[in-house]
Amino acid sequence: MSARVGTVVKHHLFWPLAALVALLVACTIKRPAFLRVSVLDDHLFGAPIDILRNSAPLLLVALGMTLVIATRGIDLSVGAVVAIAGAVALTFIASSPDPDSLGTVVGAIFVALGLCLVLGVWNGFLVSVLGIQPIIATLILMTAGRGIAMLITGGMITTVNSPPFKTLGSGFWLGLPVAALVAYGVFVVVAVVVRRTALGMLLEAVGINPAASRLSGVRARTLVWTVYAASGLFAGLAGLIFASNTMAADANNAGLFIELDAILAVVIGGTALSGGKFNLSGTLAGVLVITTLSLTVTVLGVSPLVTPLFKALVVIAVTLLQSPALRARLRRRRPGSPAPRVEQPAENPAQEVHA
């Protein structure tokens, strides 16, 4: 039984979910009706729904980031891509003769996503063809990207008024926020594609040993190229949701630090930055922890400016708890763990069964 408790604690989702539950409990203590969901104006309403909707952009970005990290890479440019997507879409809508028409909005979305795909392909080209380290290859676009977004908006914050575009960020469908439906829909599709086909395993193979996977016939270059393209595309989608939420393209602040939040979400979810094994469920848990954390800070009445401090504490706690070094150290100090169990059988574990 103690072994079973051990496996639960050791499961990669245990600590992120524990953090999530702790945050929700803290909120509920402060505000008892926190978890209540009610129906208002034909759609669901309440803090859990807010968490779902607010988590949409981060989930999309973190999804792409997980795939990139699985191949031993990293994509620092996603924040800049978010800004570019918003800038392109809103500039397109603002300059069209009929901003209210569905056709314009669909066109804007296609143009923006197309450009973001190209940016992702560019990152993939630098990493997979030229063989530049992912961190610098994407640093280039991270630095230049916001400049490009400024170039597109002409240095101003472009605002538009287009009801169809607004639906993407703040609309509801079947009582649920459209943004959340889009993000979670993409997440499920990608999870199914990656886990129900060999794709996920191939990505892990590339991450664990690129040379060996190439020698055994995995097309490492194409796979790596694809994940960066996907990361760019998902970041673009996240950028559209951001822009639609505020109906403004702010080249300086849209998606600022989202790459860091996404990397945190991936790390909290138990995927190592060194590549290889990845778990999308962990990333989802990490995204929910980070989104809930921002809400918790507001609910607890702390200035939202101090949020980074709490983020740091959560990251430090979760990464230290997941660190093999700390686990090994704790195991050595604690009697009744694997090694000594052979010598003193069944005494302690038996008590735990009844407890």
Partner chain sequence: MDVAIAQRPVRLDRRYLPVVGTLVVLGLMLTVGGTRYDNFLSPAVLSNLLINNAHLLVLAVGMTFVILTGGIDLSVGAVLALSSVVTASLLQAGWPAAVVLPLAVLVGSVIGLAMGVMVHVFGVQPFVATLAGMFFARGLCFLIAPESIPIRDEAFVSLASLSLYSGPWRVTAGVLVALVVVALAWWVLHLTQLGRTVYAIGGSEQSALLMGLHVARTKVLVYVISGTCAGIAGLQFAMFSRSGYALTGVAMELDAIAAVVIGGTLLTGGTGFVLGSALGVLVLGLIQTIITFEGTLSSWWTKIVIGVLLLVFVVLQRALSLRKT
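Moving on from the form predicted together with its partner chain, please list the structure of the form predicted alone.
Only a single chain is listed, so you will not see partners or other molecules.
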């Protein structure tokens, strides 16, 4: 029985899910109707539905970030790409003679996503072809991206009134938020592709040892290029959801610090920043933890001034509980636990080893 419990605790999803349950319990204690879901105008409403809808943009960004980190990379430009996507889409719609036209909205979405894909390809080119360190390569677009968004909007907050575009961020379909359906649909497609084909194994091979994977015939450069392009595309889709939810393009604040939340979600989910093995299910759990945490702060009445500190404390607690080194130290200090075994060095078998 204890061995089975130990196996469950060691699972990479245990602590993220435990943190999520703890946050939900805290909110339910404070507000007993927190988990209640009601139907109004054929739509589902309630805090769980809000969590699904609010987690959609972060899930898309964290999904691309997971693939990039799996190849030993990092993408700091996703927040700027979010701002660019909203700026392009809303500027396109605002300049159209018929903003309410479905064709106009579809055209705006394709133009915005196309540009974001190009930006992701640019990041991939800098990293995989020119050999620039990922943190430096993406820092370039992170710095210049918001300037590009400001240039597109003319330094103004662009607003439009287009019901078809608003559906993406605030609409419902089959009773569920369209934003959540889009984001979780993309997540399922990517999960199937990387886990039901050899793509996931190849990404892990590149992340573990890029040189060895190239010598084995793996097209490491192409894979790295692809994941950065996918990260830009997913960030662009997240930017469209942000812009659709507010019906405004704010180049300064759209997607601000979302790259940090995405990295936190990936780390909470058990994916190591050193690359290699990655967990999409863990990333999903990390996204839900961060989204629920933001809602928990509001429910518990925590001051907005200390919200970042409260968030940091929870994230630190989860990551520490996931640490194998910390768990090993705690086990050694537990009464009755066996002393750690120290093997004798092979060079001198007769030498005594003192613990």
